[in-house]
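One chain follows as structure tokens, the form predicted alone.
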Amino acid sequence: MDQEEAARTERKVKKAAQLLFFRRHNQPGVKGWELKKAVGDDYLEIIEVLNSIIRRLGLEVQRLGDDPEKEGKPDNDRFVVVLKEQLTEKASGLRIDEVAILSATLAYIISKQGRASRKSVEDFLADKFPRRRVNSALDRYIRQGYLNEDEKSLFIGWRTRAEVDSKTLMELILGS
């Protein structure tokens, strides 16, 4: 019996690093729903298995809920494998200045506690890149995640919670 618990484990973790490690949808990642839908019932404690796999090779699973400051129902979070720490010798494949317009960006709103106007963000870009850029900019990184728009403002999006170390962004750009 305990050897049928572990090969149904194992199978259970092989169907869960397949739905996270092999992208199906528009956002990288699985919602906890899909996750108990394939895996079962017990999908934190497979998730936390799996974890302690690929640890050893620098990468962990997150959970990031649509709101940051809510924990919300782990059916409704979302799922994704990120490093574990970040390398410095990785390249993104963003130019020097979509990088820098990415992080004055992300810096802005954390000044302004996680919400900023749209306009205000493009004015303070403005200043130092060329507007149809920062527009573009703006758009492409709602599009990838990194930021989220509602009606009145920009806020952090899911993106950046999961790739972005806001602490170290905010050390840099305060130490420069």
Contents of the next structure:
Amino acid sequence: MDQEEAARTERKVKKAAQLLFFRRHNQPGVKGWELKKAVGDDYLEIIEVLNSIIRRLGLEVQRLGDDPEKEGKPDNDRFVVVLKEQLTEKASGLRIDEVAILSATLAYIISKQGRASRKSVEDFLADKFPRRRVNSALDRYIRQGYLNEDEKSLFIGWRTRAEVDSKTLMELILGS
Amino acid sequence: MKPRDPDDLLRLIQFCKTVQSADIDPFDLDVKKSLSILKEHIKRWKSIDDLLLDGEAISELTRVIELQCKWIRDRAASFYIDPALIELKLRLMEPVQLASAFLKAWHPILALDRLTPERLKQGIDYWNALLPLNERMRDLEAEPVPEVGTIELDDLFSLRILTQTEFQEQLVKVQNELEMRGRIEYYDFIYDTDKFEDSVRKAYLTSYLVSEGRAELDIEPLEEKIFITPRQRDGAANRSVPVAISYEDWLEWTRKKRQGRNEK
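Hand over the structure of the form predicted in complex with its partner chain; the form predicted alone is what we had up.
Then the entire complex follows, led off by the chain already shown.
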């Protein structure tokens, strides 16, 4: 790689890092087409270069499709930076009971093969938390992308797929 | 088993649909037994309707088999754990334990919000262009607020938009068309127009015929279809059934009709 090409790659990596680290929309991350527009057609290779740098810091760029069962075009997928390593310190403003509600909801839905009626989730959570709190927490997790809701049921949202290692969560719950 | 009794098949189709729409284990349906019922019946079928029913049953069964496939794939591909066991564990765990498990499995997204000089400049420009609140409120107050209300048939008569005679003539016209066509699917009757406005008008007039007992709506729950039938006796028992019509559905109906004509 000559000097000029190395400099060009570095510029592209910096641009991709800026797009990925700083929020441009309500939802974190950027779509593949946005990266393509800013960085160029070789954006997937640029992401790999960026990954090799940030992995040393315990971070990683993750690609998320709309449908977890199908591999779509990268241009339509969302790219986000996630913490690769396990958290060692508190890293969110969530209260412990809010995290508990989210954790129990996700485990409950995952155990039902990724989908459960909202009523069954509410009834289950109401065993330990007031219904008003449960309802507002579920609505908030839907807004934040951790859960999704259609006419029939609640299911796992894109953000859970990006952030939560479901296998580890279930193993920890079973092993408790 | 009664000879040529379609009830078994209707029940089977209905059960397949229930499995697809509700949160029911697809393995509650015994596919092998259902296929043997179809096999038993197929020797006796003679008419096209019989064969269509048989085809529909096969189609619904394949959908259930597809669900069974997905069920197996989900359990084989993922870490299948008995939901009852997980539910019990979750009920026994303290909120702190649950939160701790979540944090160990959590890899949060990194996303920072940061103001740039360019964004600050845009904010200042917006501020400068924004009128004071009292001026904006004055503009809002000045806007006329349309009064929402309903208009009755009698109002149309009194406003001379429609006369009693015209309305009755239109009613008779729709009733004659219905009597000529006999029992017909409601949407086939309503949407069979050149313009959507005509369909709306027809639906409005038809509602009068039904409420006056001059026509009858008949709902087939199995087929999920609504039929309309002309009634000979005026003032017979009437009923009120809300039926929705929309421009999109009208377009779709017209498209299918055109497609059907081309195929012929």
